[in-house]
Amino acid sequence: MQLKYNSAYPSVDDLIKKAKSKIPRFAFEYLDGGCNEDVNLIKNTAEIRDIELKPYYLTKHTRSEMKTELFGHTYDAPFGISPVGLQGLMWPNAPEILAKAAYEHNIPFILSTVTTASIERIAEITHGRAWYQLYHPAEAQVRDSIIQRAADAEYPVLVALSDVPTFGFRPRDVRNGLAMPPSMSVRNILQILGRPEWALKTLIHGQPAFETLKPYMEKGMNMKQLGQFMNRTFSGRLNEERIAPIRDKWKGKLVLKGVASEEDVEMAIRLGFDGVIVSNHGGRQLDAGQSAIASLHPIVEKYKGQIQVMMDSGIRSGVDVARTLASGADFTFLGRTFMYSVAALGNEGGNHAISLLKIQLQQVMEQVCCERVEDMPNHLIK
């Protein structure tokens, strides 16, 4: 697919500005922030960008391939689109947008249990391609339907999400009344009214909804109500004995997302997992956690090879993920990025941040002289 992207917006800083520019702030806010004090959101993109790289000048080049091979499928780029609670939140239609943009450009894209796509729509558009993410619930009756249904859509991939134990505590999203239960403020009105693009884009699309759940909720839930079903559905602390029946049941290709210790990697690599996906959450849970790419390093010195480990949180550029890669992850994914891309340009938003990533990939893979991803730890600076 031609590479072509809006030259208004060449960094992720100008997609953020144009972003905030567009939606209401609540739902900027909710899609920006991370938790308490932000201080894990913060470390997590600084000291990717600590990562310094290696270049051979002199070296024989003759070009750099970025395609990776995944789970028996070859990608065009090694990343893909994270899994992102409330999408159509921040702009209407947006898990349609960025699946269809996910399957242009062959990379993966995730659809999150709690977003607003169904698993069925998502399979449609992206051919049976998408993976998608396992928020545990509380019943073994709806996590077997919710598999199910996944493996009837023909999803290559399930991701089962292991570091939601609980809800993260995320100041402004409280005061914005996104917590549980969900309020509509005055000033929420207010920011609504200010933002006539967004109001009438999600007036055509409809109220954004949590698609994939409707078969299990009650029609017409009001605010509480729903506070109430998603607290009683969701039980998010995995454990072997609840992991156990999620492998049986799930045929294809096994995730672990939310990974950041050694201990639980071994677990993973025990139960049976085909990969993980080492993240803090966007930096959403723990502050006082570590950084994403600080609990990477143990983890690839001890288990790369022995199981595919992936990585996302802290990730915004094709810069960082060729630090990342350099670091020894197999592949990465990354949220906000996609989501500001998004937010900012609409319909043209996935076409638009995933082209930028590929370009500026290509162009490291190239300053530095690295003819393979899989060879770009060769290149760390360590």
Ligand SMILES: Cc1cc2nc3c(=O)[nH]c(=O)nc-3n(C[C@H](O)[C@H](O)[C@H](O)COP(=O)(O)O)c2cc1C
Second form
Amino acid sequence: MQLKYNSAYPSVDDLIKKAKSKIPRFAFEYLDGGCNEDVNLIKNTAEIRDIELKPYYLTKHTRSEMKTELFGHTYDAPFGISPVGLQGLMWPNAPEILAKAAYEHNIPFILSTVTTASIERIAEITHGRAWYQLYHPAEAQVRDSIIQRAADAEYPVLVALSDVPTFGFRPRDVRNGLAMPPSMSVRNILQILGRPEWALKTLIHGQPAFETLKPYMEKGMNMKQLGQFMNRTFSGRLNEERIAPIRDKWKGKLVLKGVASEEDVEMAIRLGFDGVIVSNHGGRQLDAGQSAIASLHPIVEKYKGQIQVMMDSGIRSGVDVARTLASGADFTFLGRTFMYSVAALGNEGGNHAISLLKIQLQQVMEQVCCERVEDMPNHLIK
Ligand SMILES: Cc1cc2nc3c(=O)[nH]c(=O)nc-3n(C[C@H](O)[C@H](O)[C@H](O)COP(=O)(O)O)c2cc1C
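So that was the form predicted on its own. Now I'd like the form predicted in complex with this ligand, please.
Below is the entire complex, every chain and molecule, led by the chain shown above.
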């Protein structure tokens, strides 16, 4: 895939500014915000950026190679797209746009249980390459049905989410009365009227809906019924008892996402997970938590080589990807960065963000004279 980006937006900050001007405030704030006072959100990126890398200019160096093998597949770059809920609310067709770009660039796309495209549609777009993120359903029947659908659609990796035992407290969403589909308060209508392209595209595309969950929902639910359905259907709290039937039923690779302690990694290994994603949900759940990169260090030290250790939360550029790999992560994911790009640039957003990240990472690897992704830790200063 040819690397091509729009030169008016060479950094994530440019994309954020543009996204903010293109989508209604309630949608932008849902994407952009953390939780409580945003302490964890800010720490995530700040602490990644404390990491320094050492170049070795006089070594024999031919070419830096970003290709990385993970779970039996060779990806073109050591980063992928984190699962994000309600994507169609931020930009119509956003999950489809990102899944297509991920497939074309040969990087993984993780589909969220609560986004606006179905398991089957994304499998079709990615030719069976996407990963699937499972919110833990309270009813065994729903759980088994979703897992079976992911298996039938040949998803290679199932990602069980552990860091939403309760919903994060997000003041902006509370203020905005965030709902799916968007509630029609005067405030929200004014915000929508101020974003005519978003409004028109949403009108043409149709109201966003939880496509994967449709078979389990009654038709024509109102807002209140939808909220009750969500509370009834999902119980985010994972434990040994709830993991065992998932591991039993799922024959592919199994990953635990939302890991922030060595204890959880120890348990993940014991319960037969193939990988963990060290993550704090992009600072959206526990404002008093550690940054993801701070959680990563002791985990890598103790468990690297025993289980695939991946990380997301706070990564905003190819340099951040390099810093995270140098800290010992086997692979990285980004959530908001890709969504800012789609909200800013629509159909071009997926290709733009992936190209930019690949170009930036290649530049850092060439600059420090690192030929292979797995050698990045040799360049870590601190
Ligand atoms: C708007 C938004 C919605 C999210 N929805 C989900 C979700 O449905 N499932 C999930 O596992 N993680 C979800 N996450 C967390 C991301 O998968 C990921 O962990 C996080 O965005 C990484 O941090 P970053 O945005 O700083 O890259 C969401 C994150 C954002 C920003």
